[in-house]
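One chain comes next, on its own, written as structure tokens: the form predicted on its own.
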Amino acid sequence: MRWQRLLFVGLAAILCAAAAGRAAAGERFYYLGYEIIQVIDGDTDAIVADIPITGASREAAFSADRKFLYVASNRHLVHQVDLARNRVVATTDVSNDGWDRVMFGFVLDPDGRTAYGGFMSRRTAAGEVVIGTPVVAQFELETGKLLRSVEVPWGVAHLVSVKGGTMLYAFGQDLYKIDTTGRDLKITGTLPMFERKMNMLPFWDYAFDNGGLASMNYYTPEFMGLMLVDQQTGEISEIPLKGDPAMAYSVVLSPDRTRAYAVMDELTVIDLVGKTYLESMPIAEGTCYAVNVSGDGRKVYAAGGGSTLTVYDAGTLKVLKVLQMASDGMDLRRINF
């Protein structure tokens, strides 16, 4: 009888483990809000977890092993979120050595122990305010300690890691290429944008969601275009779009990369092959910052700006569902387990 009980317990454990694996599998969206991250199941489009955080969320990045989501908030905190347990397991403050730092741009280093940020800083000395030079710096995720840095022009707002982390692209008035392989960080090249009348607000970038292709929209006096960065090769592509410019905060690519979806006050569908606009419709819930698409390309998600998340049928742009979220949002990230 004892061996039968042991066999039963063993089988039960195996079944539970399998069930847990099935529950963890699938597609998840992470709605980055104020003091909270909310998890949406991609199959049911239902909120399945609330994750309290400190402050207003901003940049985010998934670890290479897909076990953690790192979320920068309040421009100086980095929260490490355990995706299996849906909870914050560590928080780092980069303002920890007498300097008040404001971080614009955040990417993980492939080593999993460090990250890079674009920083502006200040402190007081003898009753006077001291303003630090703007830098891109590497810092420890455990302590927040800055390890090395390179001075960059004012206005760097976003970072993209390319070529396995051996290079960083820093987006500001122009695009600055930073070599990370030496003892010191070093700017090795500049792609002019300002003199070409390119205006970009690259706060939203879905490189992870796009399968390693960063996507950002830009404007000239004549048209809106898309800038794509291949993270593997570092190649930069520009796609000028024909037709009256659509106003957009962010843009995400369809899984087959034949279309793109852009949002601001409208949801706009872009034909990447014909380099033109296909369709545009007002977002009933109001201005949105973030846009994402399901892994199978059948649904589009518009969120942020306000406190709703709208799910659309990608083919018809029919509204399938509107979720009322716990707070206003800034971004929406997707991962498939």
Second form
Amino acid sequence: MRWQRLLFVGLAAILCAAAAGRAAAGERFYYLGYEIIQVIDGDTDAIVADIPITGASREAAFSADRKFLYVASNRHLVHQVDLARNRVVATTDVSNDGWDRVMFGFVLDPDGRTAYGGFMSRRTAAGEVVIGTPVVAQFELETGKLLRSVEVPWGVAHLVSVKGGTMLYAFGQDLYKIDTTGRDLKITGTLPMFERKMNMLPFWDYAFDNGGLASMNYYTPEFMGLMLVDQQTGEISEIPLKGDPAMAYSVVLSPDRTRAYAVMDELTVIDLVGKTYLESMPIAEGTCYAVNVSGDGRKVYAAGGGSTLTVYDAGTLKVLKVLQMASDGMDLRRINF
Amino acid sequence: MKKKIIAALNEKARAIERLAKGEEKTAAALGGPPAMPQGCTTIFDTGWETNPRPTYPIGNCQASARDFHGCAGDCWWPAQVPDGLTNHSDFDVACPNIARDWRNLKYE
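Target state, the form predicted together with the partner chain; input state, the form predicted on its own:
Full complex below, order starting with the chain above.
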């Protein structure tokens, strides 16, 4: 029987080794706060971990292998969060070569070693202020060193990676399409938005959470619309909504993509088929920046802005739970393991 | 002739309208390098928080404290809240939760 015991111990060791470095199975939400990230279990809607970070979190991106979450904070730091250990394992500063940079827009490159950001920069020389040209640049995640860049118009505030990372969409007053495949980054096209009176705050797109479809809301003087970007094809869809515009910071799609949920002072349900609003109700806790939905589509989460996370029944919009978070927050991101 | 819909009513307002000798109009919204502190975002979303809905709640984000970090961290309102990009980048250490920690706000 000894060989059986050895086999059992060996199998157990292999399974333990396989489990190491992998987060527990299930659905997790990451509340991106100030000096902290909090982890919420999607089954119990309870806070299960606190992850100290430095700074005010802004953009975030999951690695393709789902082992890491990269969180940009204070507009110049990038933290690598190990999702199995719930801790920051590395931090990079993009202000590292004499230039003071602020980064608006952050996406990972598929190579796993680099990322792209939209940068404004400044430094002093002989007592004078020197302002750098605004760029979208690729940088090393380990060192923060900029590798290559392309000048872009002022106002780029967000990036979406499409077509396997071969193209970037940079959102400013207009949408600039950047080809990443050559030696140099190159703007190859522009989608006019400003002259079409489109007004956008594209800080939240939930492309990962939506399964590869970035969702952002925009406004014209006449209506609110949704802009969807298919990350696989790069196709951009604009969906004007009928009816008085709802005010919203962010919008996320239901898993079946028949509805969208938008938040600011209200939680608004949008019918993507009829292209109109279904329901809108004030959020009792107040303004929220972030919205997300459970993987089965049964629960909607409104969070951030202030230090609460409210869980709603997606069908009835009845409040199921209100979590008091450790800090105010910027975003709420979802991942399934 | 373009109709003037706003008129200066007092000396201060008239002084604002006058240009000092040698002074030129410099305000240039949405064109060229931004005429605002470097670091403030320049995207075109003016009026976002004016929130012109016809029904409750009328006005800005509510409660305004819930929008404090968003306004400060990216330097949206550097005269009204800590300028989170240049001078007070770590103010959130003492005040991660404004509704709870506002008494710890210390900046000039």
